[in-house]
Amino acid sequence: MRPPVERLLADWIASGTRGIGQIRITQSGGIFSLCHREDEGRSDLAVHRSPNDAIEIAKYTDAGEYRPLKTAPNLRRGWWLELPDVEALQRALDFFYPGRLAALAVWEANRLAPTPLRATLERQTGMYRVAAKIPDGGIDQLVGRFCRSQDGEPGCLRTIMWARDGTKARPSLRLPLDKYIAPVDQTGRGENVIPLLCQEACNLLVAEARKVVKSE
């Protein structure tokens, strides 16, 4: 019997899912093929055949810059990854988008418990404790800039599941409503994709909140 996340992934693929994030997934003869969604149809892609190759593919942008946020919309192009089964596919996707399949499994089981941004900020210690002082207006601007899915960097392809605070208010009205709805394709293509869910603000966003407060 397959592990739960493998079964979940197999079910999504069988339902007609075409990809995840910036990755196109196709299946033929039991073989899974992955490429950047912008590279579909190209015949000059560098071929890889191990799920571990996803580690290096996901590490840098096309410009050679390190990608600290793996769900940022800056995955490099020019590669083709062939995988023999769902187990290898899961391993590769966990390297491309760490933790996102596990979060999806919890969400599908109706057990996902998002943490409000204020709660995340208020539990910070040390140099990041000051981040909790960011005003609501600052949150609106920061999240609207840092978490947007399209229109360049910074950005993130995750669907935001957390609220600003205990009132369940959206953290930013500068983002379209679709940014808070799964499984909307956050690349803007409108395709059937596996959603990248964000159940809690990341460390990078916390660091940016600190910068906002310090600058004021």
The other form holds:
Amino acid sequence: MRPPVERLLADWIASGTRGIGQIRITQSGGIFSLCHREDEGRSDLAVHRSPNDAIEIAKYTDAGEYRPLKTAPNLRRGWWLELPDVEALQRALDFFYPGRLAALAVWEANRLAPTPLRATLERQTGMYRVAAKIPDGGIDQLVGRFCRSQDGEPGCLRTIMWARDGTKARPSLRLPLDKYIAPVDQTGRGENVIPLLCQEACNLLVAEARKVVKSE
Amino acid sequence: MISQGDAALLITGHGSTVNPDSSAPSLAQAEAIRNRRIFREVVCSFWKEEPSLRDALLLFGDPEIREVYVVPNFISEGYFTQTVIPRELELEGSLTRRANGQLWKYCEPVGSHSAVTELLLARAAEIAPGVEEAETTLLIVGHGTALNDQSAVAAKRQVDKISALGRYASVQSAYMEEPPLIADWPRLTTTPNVVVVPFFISDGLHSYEDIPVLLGIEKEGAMAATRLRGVFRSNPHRLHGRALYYANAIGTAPQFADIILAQAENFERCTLDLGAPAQTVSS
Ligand code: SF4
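Having seen the form predicted alone, can you show the form predicted together with its partner chain?
What follows is the entire complex, opening with the chain shown before.
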């Protein structure tokens, strides 16, 4: 039997979904092709054929800067990746957006238990322990700026599934309600997309929370 | 032996938000092990990259996977292997049973494996071919920072093991941030040849730039980042009347894939020795 994530991917594609994050997925004659959603229709793209090529494509921005957060909306352009089957497609997407298909599979099975931000912060040890001291207002500002889908610093295309704390409050009121609703297309194009879920704050956000506390 | 088909492997690494090469060895070794088709699934997760250690809790949803071997791709035991990884992965010790019955097996870090000593020797021989070992000092370099508290100890342990073989004129450790300092190598060593191997998992600014600068083979900020990787190809460097050979991080050796596998297999051996948990293991 196919592993659950592969099945999930096949189902999403069969339902007519053609995008994930900044990536366009097209299918023709059993071959899956990926490119940047803004590059659709271009004929001058550099062709790749191995799922492993996604590692290098996803590593740097167009300006040559390293991308520590793969769901940031700064995927580089100019490439075309052809993959022979769903297994290869999954492998490539796991490099472009690591862990996101797995989180989606758990969510679809109604088993996703997002971790409230306060729980993530309070669990930290060592240099990050101090991050827990960030006040609710600081979280509102930080998440509003850092996790923003568009015009963020650098921003992020995930849908936030976690609450601020046990009260289930949204972490930031500065973000549109859509930021918390899957499967809304976070690029703002309003298309049918496979959502990128954030089930728990990333280490980058924790590090930023520490900076906020330290600067006060 | 690790059972075919129902076991998965999770390689856990540090990763980095600034160094693009930090996760490369883990990813390359995962690919090499995946190609051997021993495990149903082989994935990496990182403290500072994606998928995160927390994501790893969601990566093995395939009901066919009954056991997950967790092998830290770290050079030594320390804060990460003892505090961060168990905390983030919600491990209860070396053996953790999840709600769905899946068994997670927490293995020793790669750096603790005895074969690492042979890899250090092989790397040294490879970058300084034909150089008389009896006229050579082998310098094993580490960070030596408070956070990686035990990496200095691990480097020192390798020094002791290699010294005992009596092959090199001298074997020493040196650190970036604590004495004996790498920058003091001309005083620390007396032999005509000096071979320097960084005892790190991955290459990065430390091995491309910081250590070369401390050794005196590069000037600070003199080279573009893209050319830095060339630093390993220009051996030997003639400095202070000696021949200095400089290797890249030991963890980049492809043989580390075998060590990752060996640490997973060692888990079975160690647990079997304990007697009682063996039944759980074979269930
Ligand atoms: S916390 Fe989640 S939504 Fe915010 S930047 Fe990190 S991954 Fe993106």
